[in-house]
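Form predicted on its own, single chain, as structure tokens, below.
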Amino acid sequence: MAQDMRTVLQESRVEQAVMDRYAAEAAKIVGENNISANQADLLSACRDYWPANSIWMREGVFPALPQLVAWPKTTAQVSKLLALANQEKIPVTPYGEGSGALGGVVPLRGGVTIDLKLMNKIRVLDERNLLVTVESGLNGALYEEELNRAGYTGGHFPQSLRCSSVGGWLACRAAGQFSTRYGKIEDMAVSLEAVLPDGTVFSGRKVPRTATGPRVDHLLLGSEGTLGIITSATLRIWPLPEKRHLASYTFEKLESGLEAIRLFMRAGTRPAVVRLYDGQETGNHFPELGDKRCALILLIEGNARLVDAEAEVIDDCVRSEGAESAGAEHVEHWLEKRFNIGVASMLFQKGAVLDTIEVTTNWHNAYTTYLAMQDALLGVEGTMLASGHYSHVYPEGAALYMTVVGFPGGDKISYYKKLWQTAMEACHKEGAAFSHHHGVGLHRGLWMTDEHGSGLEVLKKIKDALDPEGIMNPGKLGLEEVQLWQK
């Protein structure tokens, strides 16, 4: 029985009589075939790609288990499920496709997991206004493919594209690999439809901008299921690009590459892809370039004349910082391999602990944050590699993406915690922000006070106002203490 499985983060569970009553009513709402307490379904909805989950589950231990999974098909059904859970004070964990990296879907207090995978339709494709209204459960790759068939792109390509959902992107403020041109998901979001814990359904206006007070629907962006459930969104789309220009360069120093990027962003160019790798990652991803120089890969797309103009401006900027052209083939290689996580899976199988830690810097501290975090990670006994690249850039700064691999001799969870503690301390000391696009989940909640200061108390007040019973995704975003997961 699932109840007998050993868990390590299960803080509590709902009395079975209460869950049985809820399940009976939920079956009337979504149908008998769309609820389950079967062991396989509970296991499939209890975790995401947080490395701690992988460590535990390889040892036959589970983080925590829901007591019921429900699969609604409509916003009205979500509303009824939440209203009922609120009435019974049953914890609710919203679930997209489980591609998060920080334990955001771990059901710490049992209850019901509401899985949105059956809400997977494009409702309206508005070609004149370049808008699409899409349900939250639609898989990212299927979303893009459907737009492509109509001659459009959503512009959002996270590495998890094939195993993430539109709602998941919105819930954690995700970024795609083409974000420098198209923006992060919050830049694409025009309006949201959402359900509050008491079952209230609301949505925002589908207009370019408003100045009618705070956008209440946008409050759900980045809320990770703690305030309610996003059921659909109206997003910006773009015509498929007329032309693509691929280019790569190498620099003797990482600092020179950063300065070149700062210059062409300052000049107003917006290439779709900008990725600058340190020597270690250059050698790993582009072995023919070696590890003595730092690689920059660029992809520019859109109107042909604009693409040509941007390519010329960028070329001038990077050459002013001593860049050497390395051709288009390295970008083609990256495009072919960009969704491949086979190496990570292989390392896990061999007993490694690995993770990626993405933070946000301004230009003045982009390089020093890299040095500080690399030094901190390599200083933890057992770490074999700590490398980095800059994966998303803006006129005011960049996202630094650190990769760490270790083979600890002792307890892997203790080692994992040390990695993050030293990395976050280094990040905080350098004045960088703790997350760029992976969100907070459970794990990063440990540092939310350092990140927000008194602003965290404001978030807690909003949480208390919208979710007075505290049913929505308990323990996430650092909004309350989790007794079984501490620094």
Ligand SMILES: Cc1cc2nc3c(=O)[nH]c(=O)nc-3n(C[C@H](O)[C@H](O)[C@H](O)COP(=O)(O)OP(=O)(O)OC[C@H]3O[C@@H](n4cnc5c(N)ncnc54)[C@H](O)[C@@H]3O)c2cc1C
Given for the second form:
Amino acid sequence: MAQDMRTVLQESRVEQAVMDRYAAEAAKIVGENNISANQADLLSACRDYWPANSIWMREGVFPALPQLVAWPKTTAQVSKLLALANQEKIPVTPYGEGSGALGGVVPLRGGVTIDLKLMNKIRVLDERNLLVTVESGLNGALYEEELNRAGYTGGHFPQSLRCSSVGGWLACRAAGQFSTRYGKIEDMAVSLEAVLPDGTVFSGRKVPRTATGPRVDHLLLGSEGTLGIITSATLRIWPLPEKRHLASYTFEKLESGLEAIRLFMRAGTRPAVVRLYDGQETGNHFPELGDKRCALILLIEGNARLVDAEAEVIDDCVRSEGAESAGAEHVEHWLEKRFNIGVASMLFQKGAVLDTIEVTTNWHNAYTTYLAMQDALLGVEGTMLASGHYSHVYPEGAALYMTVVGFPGGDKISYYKKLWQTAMEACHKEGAAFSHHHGVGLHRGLWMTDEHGSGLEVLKKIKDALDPEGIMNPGKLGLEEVQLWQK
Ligand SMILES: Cc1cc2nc3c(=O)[nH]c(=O)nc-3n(C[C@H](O)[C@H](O)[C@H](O)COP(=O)(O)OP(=O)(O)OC[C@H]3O[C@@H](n4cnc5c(N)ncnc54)[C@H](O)[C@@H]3O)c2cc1C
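Moving from the form predicted on its own, what structure would you give for the form predicted in complex with this ligand?
What follows is the entire complex, opening with the chain shown before.
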């Protein structure tokens, strides 16, 4: 029985009689076949890609288990499921595809996990206005394929494209690999349809912009399931690009690469892909370039004449910083490999602990934050590698993405916690922001006070107003303490 399985973060569970009553009513709402309390279904909904989950599950223990999984097909069904849960004070965990990197779907207090996968339709493709209205449970790769068939792109390519959902992107403020041209998910989101815990359904206007007060639908962006459930969204789309230009360069120093990017962003160019790797990652991803120089990968796309002009401006900027051209083939190689996510599982199997920590810097601290975080991570006993790259660039700065691999001698969870504590301290000291796109989930909640200051109290007030019974994804976003993880 699932409830006899050992869990490490389960804070509480709902009394079984209450859950049975809920399950009976939920079955009337979504149909008998669309709810389950089977062990396999509870187990598959109990985790995401948070490395702590992988560490525990390899040791035969689980983070926490839901008591029921429900698969609604319509917004009306989501509304009824939530209203009922609210009435019975049953915790609700929204679930997209479970690719979150920080424990966001771990059902700390049991209750019902609402899996959105059956809400997977494109409702309207509005070609004239370049908008698509899509249900939140649609898988990322299927979303993009459907748009491609009609001659468009969604422009959003997280590395997890094939294992994440549109709703998960919106709930976590995700960023895709082509973000410098197309924007992050919040730039694409024109309006959201969402359901509040009391069952209220609301949506925003599908117009380019409004000035009729704060956009309440946009409140759900980045809310990670703590305020309500996003059921659909109207997103911007683009015609498939007429031309694509690939280029790569190498720099003797990482700082020169950063300066080159700052210059071409300042000049107004917006290449879709900009990735600058340190020497270690250059050697790992492009062995033929060695690990003595730092590789810059660029992909420019769109209108052919604009692409040519951008390529020329960018070439001038990077050469002014001493870049050497390395051709298009490294970008082709990256394009081929960019959704491969198997390396982490392989390393976990070999006993390693691996994680990635993405933070946001301005230009003035982009390089020093890298040095400080690398130093901090290498300083934790057991760390074998701490490397980094920059991507998702802006006129005002860039995301810094650190990868760390360790083979700790002792308890892996203690090592994992130490890694993050030291990395977050270094990031804070440098004045960088604690996350660029992976979000908070359970784990990053530990540092939300440092990140937000008094802003966290404002967020808590919004949470209390929209979710007075506290049923939505309890313990996430740092909105309340989670003793079992904090200790
Ligand atoms: C290998 C790998 C690569 C990754 N690469 C990227 C990347 O390039 N860019 C990036 O931004 N992220 C990346 N991520 C992180 C992750 O894929 C994103 O956060 C993604 O947006 C999560 O989507 P999901 O559908 O899997 O959400 P889940 O993991 O199912 O859920 C994430 C959170 O959102 C909530 N949620 C899910 N759906 C809804 C909904 N409809 N309404 C309300 N709340 C909801 C959940 O409760 C949870 O708190 C990566 C993760 C992995 C494992």
